[in-house]
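One chain comes next, on its own, written as structure tokens: the form predicted on its own.
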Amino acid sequence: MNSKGRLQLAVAGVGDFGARYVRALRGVSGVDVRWVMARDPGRTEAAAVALDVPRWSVEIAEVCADPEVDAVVVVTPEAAHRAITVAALEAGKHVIVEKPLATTDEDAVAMVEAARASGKLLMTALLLRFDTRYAQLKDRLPEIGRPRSIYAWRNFDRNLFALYSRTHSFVENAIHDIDLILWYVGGRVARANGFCRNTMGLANPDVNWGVLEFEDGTVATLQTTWLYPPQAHRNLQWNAGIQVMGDRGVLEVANDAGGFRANTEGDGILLLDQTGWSDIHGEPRGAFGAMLRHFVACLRGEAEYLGATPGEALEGMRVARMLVEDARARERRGYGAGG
């Protein structure tokens, strides 16, 4: 924190999401983005200029040596999360890391242990806990009794999969739904069955279904695919949601079932995002903005932390890996290998 009491943050990663974090943090009161950091010097310097960030580096050690840096935002490719997060925590910096926490159990455990040893906050950006709809569902669970059956879905445009095929979709995308399911059920997964198909021939399957059986008998099904035709994805809501059935009722969130619609000559009918990434008067609102403001409030000691704990993020990773490993074992046995 600088002499004026403003929090000083560094953002590691200068892709689209890194730029989004920089712009959003600039709209949070009392926060400055002091550094951007990435491996490529030319790209990193260009990003610093374009985003009006005063300092840039290709080394996390240089960033962490700055005593004014309070926290590091990790928005690098998933497999690089561990090295930057552990270095920042060991340097006494708080960290918010984009989901998933990591891509392997070993990396995730190392990050959680580093957070525990440092006493600093490690937040995984599981932002749906800050989405009003999903949070209200959590609050109203007592009205329907114990969850018995859960179905979560998350479907994307096929034109985005060339980038996101680098990480298995159970780990990269369904981790949001796994986190919500674990949050809602509050129990432990006993068995996980994964069913995947690779129709595009890329690094990981583009059709993914998982079935989770909890120790208390609750059954949850989750779906994540990349089969939607190309969309104006910067404007459209994702085809995503969750349904929870209990003894006394049903609660459901459906992202693309309502919202703000625009019908223009150029684009036709669009359902515009009002809940996840929306900005109002230059300030990040929606779940993303709420998550960032909560992180900042926790750093200032103004709020008790309510996001996913490192242990919860680690458990979500465990369940995601269970699904991946079951699906791969099924493929080795000759089921679901084809396109």
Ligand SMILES: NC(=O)c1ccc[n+]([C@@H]2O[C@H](COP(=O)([O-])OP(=O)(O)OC[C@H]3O[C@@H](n4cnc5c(N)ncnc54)[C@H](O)[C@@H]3O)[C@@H](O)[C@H]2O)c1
Second form
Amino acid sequence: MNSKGRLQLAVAGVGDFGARYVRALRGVSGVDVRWVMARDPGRTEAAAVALDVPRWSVEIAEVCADPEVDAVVVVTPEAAHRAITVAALEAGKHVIVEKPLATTDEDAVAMVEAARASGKLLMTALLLRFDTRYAQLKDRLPEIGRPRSIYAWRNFDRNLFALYSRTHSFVENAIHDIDLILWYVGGRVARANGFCRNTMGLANPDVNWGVLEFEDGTVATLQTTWLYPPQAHRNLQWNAGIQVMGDRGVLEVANDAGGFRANTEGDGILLLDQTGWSDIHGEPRGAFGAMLRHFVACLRGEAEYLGATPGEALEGMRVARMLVEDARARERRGYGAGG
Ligand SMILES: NC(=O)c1ccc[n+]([C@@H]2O[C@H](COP(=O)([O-])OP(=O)(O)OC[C@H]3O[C@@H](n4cnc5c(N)ncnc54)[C@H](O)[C@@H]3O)[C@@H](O)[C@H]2O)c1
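What I would like now is the form predicted in complex with the ligand, since the data block earlier showed the form predicted on its own; can you produce it?
Entire complex below, previous chain first.
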């Protein structure tokens, strides 16, 4: 915190998403982004200039040595989350880390352990818990009784997969749905079956179906594919949603169903996202803005933490890894083989 009582944040990783964090945090009151940190010196300095951040570094140790830094925002590629998060926690900084928490169970456990040892907040940015619709679904669950059958889907356009094929989609993307499903059901997953196909020939499969069986009998399916045609995804609402069927009703969220539509000569028809990262009057709104304001309120001691706990993020990782391992074993046996 600086002498004026403003929280000082550092953002590690200034790709598309890191830049989004820097811009959004500018609209959160009482907060400054004091550092950006990334891997390449030239690009990191250029990002600092472009985003108007006063300090930049390629060393997390240099950032963490700054006593005014309160928290580090980790927005690097997934496999780099562990090193930066652990360094920040060990230096006594709070951390908000983009999902997925990590790419391996070992990394995830080390991060949660570092948070426990430091006593600092480790928030995994599972922002859908802060999306009004998904949160309302959670609040209304008692009306439908016990969840029996859940279907979650999350489909993206092909042109994004060149970047995100670096991590398995169960871990990278379906982790949002796994987190919601665990949050809604509240029980433990006993069995996970994954069915994946690699139609594009990239590092990981682009068609992914998972089936989860909970110890209490609830079943859930989740679908994450990259088969939507390329489109102007800048402001598009993803083809994503969830349906929860219980004994006394059905609750559903579907992203494509509503929102704000623009039809311009430049871009054609766009469904402009109002729920994820919309800005209103210079302030980040939607789930992203709500999540950031909550994180900041927790740092100030003004709110009880409501996001995914480190233990919950770890459990989501366990389920995602179960799906990946089952899908890989199925592939080794050959499609259509028993077991
Ligand atoms: N919540 C969502 O919907 C959502 C959407 C997109 C991305 N993300 C997450 O955001 C994170 C970043 O994604 P992105 O699309 O911005 O990635 P990116 O590849 O565009 O950017 C990564 C940034 O991290 C830097 N970097 C790479 N390795 C590093 C290292 N070892 N140490 C420090 N910096 C390093 C790069 O220089 C770059 O600035 C990922 O965890 C991703 O899953 C979340």
